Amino acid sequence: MPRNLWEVYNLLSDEEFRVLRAIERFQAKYEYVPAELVEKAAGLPPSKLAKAIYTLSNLKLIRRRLGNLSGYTLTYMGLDVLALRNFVARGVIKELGDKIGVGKEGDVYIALAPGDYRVVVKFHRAGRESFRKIRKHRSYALDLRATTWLALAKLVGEREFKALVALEREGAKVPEPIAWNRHAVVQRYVEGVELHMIRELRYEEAVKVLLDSLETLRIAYTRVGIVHGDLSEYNILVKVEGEVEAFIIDWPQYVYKDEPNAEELLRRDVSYLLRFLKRRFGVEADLEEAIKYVKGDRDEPPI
């Protein structure tokens, strides 16, 4: 068996990625996509398509339900692949490595691409649960209507890619969006450290943490209207080597400034900021002055 998702999308032939596209296509209408609308969608030979199904069920890239009513579903190792194949061909990677990171939010992969620098890849994952909360406190997953895991995936990577974008061209710390396709984007790799992690830095290191986070929270906020809504020490990676930087990741829950609860996710935003920097290093700055700082109402920042 593979070991990895790589070796997994280095075994799959052009027909077993046709049979692939073809569930996919009819995804968002079945829970089970029929195996008839299958069949007629991947345009192969019954012997074809048997092996291909074959493949595709036992590397766990599709599940099946067979009965009166037999079809095939997509897993998100199957939506993997499509994605990789996608970037593989568009020439944005030319290799998938290690799984670096598992999140609530998606697994990470660091990757290599065509000029031998690394990448990262994100898998973005909406599962049932967290669909569910999404779409309970997540404005956006309602709008678009958003009605399976698959299309809720999609619409989150899509949503992650164009907020980096916006915040990388305003001059905000964080990495360089490279790709989009499906769930999963492609980031520059930062090298960098989570902050959780770091036990030691001087203190004007971490006040160059806060400047860093902060400012980047500015622009998001001033320039491009959204709120972060999820920060913490978990998705601030640190620059160490060299002239200390701090680069805010995992965007993907963001809320515009003008939403019902921006306010509130601001400041929980910030608040958590200042608490850990101040008990793990501190650093001590005032959280009403942080708040008009990242919302332009103050000029300086607050320390």
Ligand SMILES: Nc1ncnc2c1ncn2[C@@H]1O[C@H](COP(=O)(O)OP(=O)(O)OP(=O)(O)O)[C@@H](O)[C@H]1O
Second form
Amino acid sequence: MPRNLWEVYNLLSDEEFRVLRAIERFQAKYEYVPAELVEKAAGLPPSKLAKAIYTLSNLKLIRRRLGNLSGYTLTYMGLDVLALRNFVARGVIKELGDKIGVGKEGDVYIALAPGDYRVVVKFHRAGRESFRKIRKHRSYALDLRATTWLALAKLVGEREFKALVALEREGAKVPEPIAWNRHAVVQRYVEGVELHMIRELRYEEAVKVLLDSLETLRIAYTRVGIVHGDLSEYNILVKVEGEVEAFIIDWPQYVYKDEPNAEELLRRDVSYLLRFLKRRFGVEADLEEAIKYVKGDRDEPPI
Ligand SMILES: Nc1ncnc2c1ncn2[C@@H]1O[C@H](COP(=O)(O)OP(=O)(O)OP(=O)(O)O)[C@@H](O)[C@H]1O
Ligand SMILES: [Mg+2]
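Given the form predicted on its own above, I would also like to look at the protein as it appears in the form predicted in complex with the ligand.
Below, the chain from earlier opens the complete complex, with every other chain and molecule after it.
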């Protein structure tokens, strides 16, 4: 049995990919896509189709339902290999490595791009958790009526990619976006440590983390028009080699600044950041002044 996603991916033949794509095509309309439709769309002779279906179910890339409304449905892993196929075909990545994060919202892998630099592939999972979060945010909710997990996962991927593109263009310290396909986003690997794992920093270094983070939030608010909405010490990566630099990751739940809950989320983001840096590193800055700075109502940083 294959041990990881990359091994699964490499086992698959063109015919098996055709079957996956055939199921995906109708997935928006059917929870379980009827076998006849898959047969037609895949255009394979029955014996080959049966073999492909068998392999795909064994590898847990599709699920089969028997009975009256029989048919096939993609699993998240099925969607993952389709996105991988696209990234490999476009020359975005050449090899997928280890999983470096299993979040509530996605699986994050390290990967190698042609040219041997490291990237991160994030496969979004629009699971129950994100549904709940999303319900709270209008910007998602608008697109949410009568949609499927698949459509939602893709929407989340698109949101993250587009947010990163806009933020990076405006000079914010975020991972550089490289590609997006379906529910998956490829971004530059940030050589850093999650802020919550850092126990020791000199005072000036902790101040730099604060300044970098506030500047990114300010660019997001004033030039892109968005609020992160889920900022915490888990979504800040700190480069500790050479000069300290802080990057803010994990943007798909952002809200536009004119949405009704934007103010509240901005206040929460900034206060989490200040509270953490104060508790752990003794860095003190005034919350109201920090919020003003982020909103562009004041030009001097609050420290
Ligand atoms: N560009 C990147 N460079 C380096 N590491 C990254 C990058 N993106 C994500 N990671 C790592 O993967 C972890 C999870 O990523 P991210 O926060 O984007 O996903 P998530 O699904 O929201 O996870 P969670 O729900 O746990 O917050 C991060 O905490 C970080 O350690
Ligand atoms: Mg995260």
